[in-house]
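Just one chain is shown here, as structure tokens, and it is the form predicted on its own.
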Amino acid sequence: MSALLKPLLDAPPPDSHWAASAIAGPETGPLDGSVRVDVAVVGAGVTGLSTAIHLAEQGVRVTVLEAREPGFGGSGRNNGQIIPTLSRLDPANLTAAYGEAKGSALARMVGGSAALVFDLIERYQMRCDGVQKGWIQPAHRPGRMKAAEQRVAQWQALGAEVALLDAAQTERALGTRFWHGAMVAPTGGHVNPLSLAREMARAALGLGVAIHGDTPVVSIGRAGSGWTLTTPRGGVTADRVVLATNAYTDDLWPGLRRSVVPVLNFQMVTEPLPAALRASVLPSDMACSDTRGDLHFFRWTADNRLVSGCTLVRSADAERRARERTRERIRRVFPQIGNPAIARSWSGHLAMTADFRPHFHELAPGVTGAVGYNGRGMALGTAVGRELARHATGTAAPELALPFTPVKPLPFHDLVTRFSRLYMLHLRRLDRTD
């Protein structure tokens, strides 16, 4: 395990609002002894759990191995927005990168990803404070509306349910004149992400999946035509393996960790706000994240708290500075709130890629992996899990929505990771332009 990752996995769970309000997780004790299954999944975030659910629905024997507990990593720490787009790329970017057929297939998968999440929530009656009232991406400068128009047109051409709002419509939806118009996706929404991960684990267990927490995978190696995964107190032999660890990827598979950059992101939640304020701020109850690189994002909780956050450039005195930066941001965007009291703050890592594309890999015969969701993992990871399950049950790679590419470790990865926050200065500069 890398020196940069070990402290993340050794640390206690964050004192987050999600942890304080989530339903209790199911029992997922460590693996003792050796087992033989069809598919072994490493990582119990949304990608790994979606993979397990979709496999088990087809009668496949699955074991999920998790270093801590379901939802411990990014899946249980993020803002909980369910977003059916990528962070910086539109369908045209995907077709340029992968060709018309594969790029369009990937875009359609992304465009349907939020609907898939809420379908799973409904199908398995998941208790995760799920609200499907849409996701909105407001334009932070007038010139960004041209890009929003193009984005809406590209998604609509693929059949996605999206629309363009003008400034007045955006003001009515968000309760502020801070933005200049928006793209809206009605299939999006928001959840308690830790509750969602725990409920996905519960659904998987109900389908017969074995989930073992506190069971890090120490090594992986060939076993005849399959694979053996060694754990501290046992092991799993499987025909196929899915690696679903994203920003918390270690050195289990050569080069995979060094192909993404983990970026620390802060989340925080206000004290409950009065009903009158609740009615005037984000009155549509949509999840909101705007067009900035230094993202401004907001959503409500079930108990009338506003959740927001930020990414910092410097690490010194980080939590205090993150709180002040987020409070100032809330004051600017929603002046009717005044000076909000922050009840809790916490942090987690998201996995960034140099090309801003999610990366999908066929690492060896029978071994697949997905990393690099660039801050859009909740809906995207769920859809990716379904595709990885299809592949594990025999669907050929050309028929998948996932374009498999070789792993490309970043040069000077550890140095890039240590100084990755400086990239935020570049994004803030770009945010000042159209």
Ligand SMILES: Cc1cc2nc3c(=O)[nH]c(=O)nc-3n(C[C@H](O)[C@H](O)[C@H](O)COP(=O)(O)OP(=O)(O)OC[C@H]3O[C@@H](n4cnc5c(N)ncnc54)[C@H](O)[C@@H]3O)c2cc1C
Contents of the next structure:
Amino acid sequence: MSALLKPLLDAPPPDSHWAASAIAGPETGPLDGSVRVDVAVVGAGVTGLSTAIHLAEQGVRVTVLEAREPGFGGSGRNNGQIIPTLSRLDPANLTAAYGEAKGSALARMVGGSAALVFDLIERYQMRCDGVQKGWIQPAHRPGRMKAAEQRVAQWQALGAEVALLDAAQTERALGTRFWHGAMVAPTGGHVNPLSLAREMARAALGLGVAIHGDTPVVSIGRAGSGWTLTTPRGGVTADRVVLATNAYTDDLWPGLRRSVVPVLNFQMVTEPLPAALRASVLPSDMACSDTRGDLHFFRWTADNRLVSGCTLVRSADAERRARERTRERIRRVFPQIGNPAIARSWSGHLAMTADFRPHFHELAPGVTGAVGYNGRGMALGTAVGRELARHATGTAAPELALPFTPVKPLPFHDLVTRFSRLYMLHLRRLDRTD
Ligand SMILES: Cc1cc2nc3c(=O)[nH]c(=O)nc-3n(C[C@H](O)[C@H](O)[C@H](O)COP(=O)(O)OP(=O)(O)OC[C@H]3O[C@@H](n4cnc5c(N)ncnc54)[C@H](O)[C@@H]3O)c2cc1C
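What's the form predicted in complex with the named molecule like, now that we've got the form predicted on its own?
Below, the chain from earlier opens the complete complex, with every other chain and molecule after it.
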């Protein structure tokens, strides 16, 4: 494995606000010995756990193998925004890429993904501080309102419940004049993401799924018409395998790790803010991420803290600079807060793709995988998991919402990874244009 990436699975779990405030995780001891199941899932983030839940609901025998613990990857350390859109692409981009039928099916799946998350939360009574008051994408330049109008029209044409807000409505929703209007998706919202991952694990266990933490899959090989996954102290033989490892993908499947670029993103949480500020900052309690490439994003926690963050270009002294940058950003967007005290900061990796599309693969007969959520995988990954479960129970690929494509490792991947942060300079330049 590349020295650049080795630490992703080896590093300790982040000292995040979510780790400090989440419900305890269920018991998921390591696999000891050999088992045979219908489907083996690699990775216990939202994608793998959603796959497991949707399979087990149909009586399929599933084992989830997780290198560390449920929610160790992006799913337990993100901003917790439940967003029913892709990060960079609109429905028209998807139909252009995959054709009218497949592109629309994928867009519909994305458009319904936030509702799916909150349905699961409701169905399994998940204790994850779920707040479904909407997701808002404010426009950072007046000229970006035209794109917002088109985006809203495209989603509405697919039947998605989205709306356009003018500048005054946006100011009322967000408590600031920083933006110029917005798109709103009422099905979106926010959660404590680590609690969500742990509750998804609990729900899966309740349905009879076996989940083994501290169980990295070290190799996959054919076994008759199925597959054997080897782990340090045992193995799983399964008819079907789902790889759900996103940014934390290692070299388990040839080329998969090198098909995405892991990009470090910092998260910060403030000390609890006074109730009066909670009433004036993001008074709608929506999850908010704006139209910038250098994304400005904010959300409240259950205990009156604001969670935000940033991506940096330079890595030197990163933690301190990320804190300073985020504090300055909060001051600029919500001047009523003044100079916020940051209580905690942590980081995680996003899986970026060169075409900004999430990538879905049928890697071999009976083996599927999904990677490359481009920083927006909480709702998307949950919906993808449901589709991968459908595929594992016999739904043919053409009937899925997922377009399967071949794995394309990026040339000079280590170099691209090393310098990927420079891309942020390009995004910041684009942010200054309409
Ligand atoms: C800082 C940050 C902020 C973000 N904010 C948001 C947000 O607000 N909203 C949003 O929608 N998205 C957000 N994202 C993206 C989102 O977190 C991810 O897209 C999503 O969690 C991906 O889920 P997943 O289940 O596919 O992968 P992950 O949650 O990353 O899980 C993959 C799992 O696979 C395991 N694994 C890897 N290799 C192996 C192996 N060989 N054997 C066994 N296990 C293995 C890992 O340990 C890991 O637990 C953010 C991401 C980050 C890092």
